[in-house]
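To begin, one chain is listed below as C-alpha cells, in the form predicted on its own.
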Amino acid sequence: MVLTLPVDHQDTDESDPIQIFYATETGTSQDIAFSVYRHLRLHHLPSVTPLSFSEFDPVSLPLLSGPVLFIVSTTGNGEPTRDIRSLWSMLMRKDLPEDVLDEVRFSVFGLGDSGYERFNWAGKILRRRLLALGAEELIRDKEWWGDERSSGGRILTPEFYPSSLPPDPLPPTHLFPPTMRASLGPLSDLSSRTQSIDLSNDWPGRDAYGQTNLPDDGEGWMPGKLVRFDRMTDEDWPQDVRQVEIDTEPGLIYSPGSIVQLVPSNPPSSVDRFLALQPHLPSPSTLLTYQAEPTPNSGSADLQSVNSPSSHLKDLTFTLYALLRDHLDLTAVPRRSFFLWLRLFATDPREVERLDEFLDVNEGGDDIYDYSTKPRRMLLEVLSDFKGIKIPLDYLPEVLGRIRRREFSIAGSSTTHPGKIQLCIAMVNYKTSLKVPRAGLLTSWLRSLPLGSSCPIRVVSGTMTVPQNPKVPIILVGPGTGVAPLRAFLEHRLLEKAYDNTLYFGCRSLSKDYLYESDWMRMEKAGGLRLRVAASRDQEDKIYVQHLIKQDAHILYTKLTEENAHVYISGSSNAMPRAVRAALLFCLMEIGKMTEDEGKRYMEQMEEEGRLCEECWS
C-alpha cells in the first residue's frame, strides 16, 4: 500500500518538520511509524522521530506546525488504544471551539482487524473529530485503513511533497547511525556503575528485579510473587487453562475490569540459539550501557532517545545475556521492518536477492506473509535461514525490539482478594504449518517459574466498568477465559448487594472446562446470579451462548428496554461477539417488534450510553 500525502506548496513551508505520532498496543503502528520516518530521512525531508501518544501532551495539539501523520491502531470493539486515551478525552470535550485546530494539517492512517464489528473505528472517529475541530486534511477525499487480516495491509510507504522530492535521495539500503550506542565494560567495572544492574543468567525467575530492577518502561510497576498456578481444566482436556495468583503490595486497590501487565523473559534455549547465530557479539557476561546518539533530524540525543523504540534501555546497565533474556524479543513473528534491517546488514548475494523480493512494495507483502506471518515463523527461525547476517551490537535494541507486555483482565475483586491478583490464563501450545511445536513466550515463562518467584506487575484501567448504581441490572456474556473480568464484576456487585446479575457462560463440556463452577454455584445459591451455561459439545446439536440469549428473549427485552440493563461481552473476537450482538438484535426485533434498522439504532444508542460494552481479543 502506498500512501501519498499531496500538499500544496503555496500553503506549506518546506522547512516545517513532518511529525509522526502512533497509537499502538502490539507494536504494529510503531513499526509502521518508524518505516515512515526512515522513508522521510532517505529523501532528506525534515522530520521528527516518531512519538508515542503516551509521550504527547494533548494540550499542545493546536500548536503543531507542519504536516502531521497519525498512525492509529484499534483495540477491543473500536476502542482507542491505551496510549491515546488522554488525547481522546481532550478531543471529545464538548466545550472546544470549532476552529481550535485550524492550524493543524494532518492525515490519519488507521490499523484494524476486519474481524471486528467496528473495523478501524478509532482511526475513523479521530479523523472525523479532527475535521470537526477545524483541522485540514492532507489527503483529500481519500481514506487509508489497513486491515491486519490482509497479507499486505500493514505496508505503508508515505510520499510527502511528491511534486518536489529532493532529486538525490539516499539509496534504500542506506544505513543510518543507531539511535543509541553500547559502551562495554568488564565485570570489574561493576562498582563504578550507578544504574540498576542485573547480572543473573538464570531462568526462570527474575530475582534481580526485587525492589530496584522493575521494568523500565514507565511508572506503575510493582513487585509481585507467584503463589498459585493451578490447572482449571480436566487433566485429559486438550486446552490447559490456569488459575494464576500473584501476591502484591498490601493495600493495592483496583476497580473491576482492571487489567494487569506481565513481562515474560526469553528461555535460555532462545538466548543460546541467538548467540550461536550471532557469534561476533561479545561474551554474554559483558557489561553494556546504551547511551543516546544524536541524529541530524532530531538535533538532540535526549530527544532522539526518548522517541526511539529502544528508549527504555537508555542509561541502564546489564550483561549482554540479561539484555537478550529480559529485554529484547527473540520469539516474535517478525514484521516487515525486521526484514528491512536484515537487508541493511546483508552481504551474501543470495540473501540480498531474497530480501529484495520480500521488500518489493508491489509484491513483498505477500512474500513476507507467506514466509513468516502465515506459518508464524519466529525471528530466530528467520535468522537461521539468513545465517550470513550479523547484527551489530549497537543496533540490537532497534532490530529486535522490546519484549511485548502481556495483558490480562483481572479475574477477581481487590476487596474479595486483598493483596492478591487472580488471573485466568489459557496456556498457548500449538503446531504451525512448519510442523514445529510452539509454546507462547508467557506460557513457557509461567510454567518454568517455581512458586514464590518474583513476578513484576503493573495494573492499568480496562475498557469495561461496572455500573455505579447497584440497582441497574447487568447481563454478562463470557465464554471460556473471557469470563475472567466478569467474575470480578460479580464479586464486586455482590459486595455492593447488587443482585440483578445474569451470566451467560460458554464452555465445551461441563465435566472438562467449566471454569469457576463452584463460584457460580455459590453466587447463584446466594441469590446474586442468574446463571446460563452453554456446554457446546455435551449434546449432539451444539449450543452456544447466543442460542441461550435467544431462548431468553422475553426476559432480556424487558431488561434492555425497561430496566436499562448494561451488557458486557468478553472473549475471543472470532465469531462470538457478532453472534451475541445478532442474538440481542433478535430479542429487540422478536419481542419488541422493532425493524432491523430500529434495533441496530437502539444498540448503537446503548453503546453511546456505555450500556453495551465489549472487550474481545483475536
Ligand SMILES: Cc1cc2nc3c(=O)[nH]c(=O)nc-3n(C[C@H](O)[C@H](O)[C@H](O)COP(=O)(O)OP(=O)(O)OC[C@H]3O[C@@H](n4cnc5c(N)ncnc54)[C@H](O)[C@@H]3O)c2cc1C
Given for the second form:
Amino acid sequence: MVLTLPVDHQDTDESDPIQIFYATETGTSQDIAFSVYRHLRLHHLPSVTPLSFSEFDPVSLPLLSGPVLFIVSTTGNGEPTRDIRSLWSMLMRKDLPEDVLDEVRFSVFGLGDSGYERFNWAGKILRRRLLALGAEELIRDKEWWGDERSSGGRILTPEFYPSSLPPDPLPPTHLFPPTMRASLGPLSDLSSRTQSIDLSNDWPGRDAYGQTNLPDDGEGWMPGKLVRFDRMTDEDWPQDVRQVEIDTEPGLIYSPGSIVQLVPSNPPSSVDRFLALQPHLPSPSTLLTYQAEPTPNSGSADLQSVNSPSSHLKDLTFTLYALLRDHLDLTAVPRRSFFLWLRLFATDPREVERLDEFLDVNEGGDDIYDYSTKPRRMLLEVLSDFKGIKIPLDYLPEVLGRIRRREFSIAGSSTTHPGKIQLCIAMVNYKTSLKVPRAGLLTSWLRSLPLGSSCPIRVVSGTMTVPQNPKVPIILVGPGTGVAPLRAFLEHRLLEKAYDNTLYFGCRSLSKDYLYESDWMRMEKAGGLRLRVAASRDQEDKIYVQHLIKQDAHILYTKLTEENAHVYISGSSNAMPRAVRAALLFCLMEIGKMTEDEGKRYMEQMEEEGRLCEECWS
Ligand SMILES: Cc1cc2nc3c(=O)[nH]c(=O)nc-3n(C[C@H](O)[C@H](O)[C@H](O)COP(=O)(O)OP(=O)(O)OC[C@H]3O[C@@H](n4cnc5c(N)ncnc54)[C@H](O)[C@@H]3O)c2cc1C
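The form predicted on its own done, now the form predicted together with the ligand:
Once more the chain from above appears, this time first in line as the rest of the complex follows.
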C-alpha cells in the first residue's frame, strides 16, 4: 500500500518543523519513519529526525508545537510495543484534563497484521485517546492502517496529495549531508573517552567498553558475568536450548515477568568481510570520533544528532574495528531504507538498474521481499552482491544502524536466585533457500563466550505481572522456551504460599526437550502445581497445549468464571497464542453455554482487567 502522508504542507510554516515519532518492535515503523522524513526533506518541508518513543519524554507531548506524525506498530493480540508504553501509561491516566492536548496537531499511521482480531489496535487506541484529550487530527475522515500481511503492505512510501506538494522537490537520489562526521584521531577538545584499541580476533569484543565495560548509551546497563550455559535438550536433538545464568549486582530485585536485554558483538569474520568489501575505509586501527553535523532542516546539530539512531556514538572515540565489531549492525536482514542508501551511493549502471527495480513502488516491494526478507539474506551478503558500492565513512552509522539488543524473559525469581539472572534460550539456527544456514547473532555470540566473560544486562518490565492476591488461581500456558517467565511466576508464587497454579507446558518429546522437568516435579510434590504436559510427537496424533486445555474445559471454566483466575500465555507468536485463545473460548462456550460473541466479550473483559496476558515473540 502507499502511505499518503497525513500532513498537509499548508499546515506548516518554517518555524513549525514536522515531528515524526515511531513505535516499533521489529524495525518496520522505524524504516517507514525514516522514508517519510527523507521524503519531507526532499520536498523542502521542515522536519526533525524521527524519534523513537523510547527516547521521548511523555510529559513534553502537550508542548509539541508543529504537526506530529505518529507511526505506531501493534504487536501480539493488540498490544502496544514496549517503546511506547510510558506514553501509554501517561495518556491513559484518568485525571488528565480533557483539553490537555489542545495545542497538539497530529496524525496516526498504524501498522498491524490483519490476521489478528485487534488489527492495528495500538494505533487506533492512540488516535482515539489523543482526540479525547483535545488534540486536533490534521486530516480527518481518513485512516491510515497498514497491513503487514498484504503483499503491498510490505512497502510504505510517502506520497503527498498533489495539491499540497511544494514545488521543485530535490531529485529522489539527492544525498543529504550525514548527521555526524567522523574525525580521524582523538579530539583533545572533546570530553571523549577513548575505548581500548583491540585488534585481536577475539569474539566477544565488548572489552572495548573500556573502564565501565558497559554499552555507553546512558540507558541503565548493568555489569553481568556469564556463569552458566548448559544444554537443556538432549544432545542428539536438533533443537539446542540452553539454561543461561548471569551473575549481576547482588541487590538487584526484579519482578516475575521481567525481561532482560542483551547486546551482542559482531564476529571478527563479519568485520573482516565488511572491511574487505569496503577497501576505501581507513585502516581498522584508525581512531575515530563522530561529531554532530548541523543540517539546514533541523537547525541545531545537537537536536539532529540526539534524534539520530546512531546518536549513542556521538563524541565517543574508538577504532574503526571496534566500531564495526561492537556498535554497527552487519548481519541484520536489511529493509527498504538500506536499499535506498545503496542506491544513493551506487555508480555501476547494472547495480543502479537493479536497485531501481528493488525500489520501484509499483512493484509493491516484492523484489526486496523475495531477495532479502524471505530468505533472510544478511546485510553483508547484500553488500557482496553489490560490490561496486562504497559507503563513505561519515555515513556508516546511519546506513548500518546500531546492533539491535535482544530480549529474553527472566526464568527465575530474584528472591530464589539472588544476584543472578536465569534465562532459557533457544539457539537460533535454521535454513532458508540460501546455501549458507542462518544463525542468530546474539545466540552465536553467547555460545562463543567463555564462562566468566562480561555480559552486560539491562532489565525492563514485561507485559505480564503476577496477581498480588495469592488466593487468585493462575493458569500458565507456555510451550518451549515460552515457559521461561512462567517458571519465575511459579517460584514467586510458591514463596508467597500461593498454591493454586496450573501449568500447560508443551514440548515435542518427553525424553528430548522437556524443559525444567525436575523443577516441575518438585513443585508438584510440594502441592504447588497442577502440571499438564503436551508432548506433541510422542504419539501418532499430535497433541498440543490447546488440546489439553479443551480436555480440561470443566475445571478451567470454573476457575475462569467463578474463581477469577488469571491466564498467562507465553512463547512463540506463531499459531500458538491464537489456538490457546480459541481453546479458552471453547471452554466458555462448551461448559458455560455462552455464544461465541459472549465468550469473546468475556475474554476481552478479562484482558481489560489484566486477567488474560500474553508475552509472545517471533
Ligand atoms: C519479550 C521477549 C521475550 C523473549 N524471551 C525469550 C526467551 O525466554 N527465550 C528465547 O529463546 N527467546 C526469547 N525471545 C526471542 C529472542 O529475543 C529472539 O529469538 C532473539 O532474536 C534471538 O537473538 P539472535 O540474535 O540469536 O537471533 P536473531 O539474529 O535476532 O534472529 C532471530 C530472528 O530470526 C528469524 N528466525 C528464527 N528462526 C527462523 C526460522 N526457522 N525461519 C525463518 N526465520 C527465523 C526470526 O525472524 C527471529 O526473529 C524473546 C523475545 C521477546 C521480544
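Positions refer to the first chain, counted from 1. Keep in mind it's a predicted model, so treat the numbers as computed, not measured. Here, rigid core means the biggest group of C-alpha atoms that superpose within 1.5 Å across both forms.
Residue 577 shows a C-alpha shift below 2 Å between the two forms [criterion: core-superposed Cα displacement of 2 Å].
For residue 97, a C-alpha deviation of 2 angstroms or more is recorded between the two forms after rigid-core alignment.
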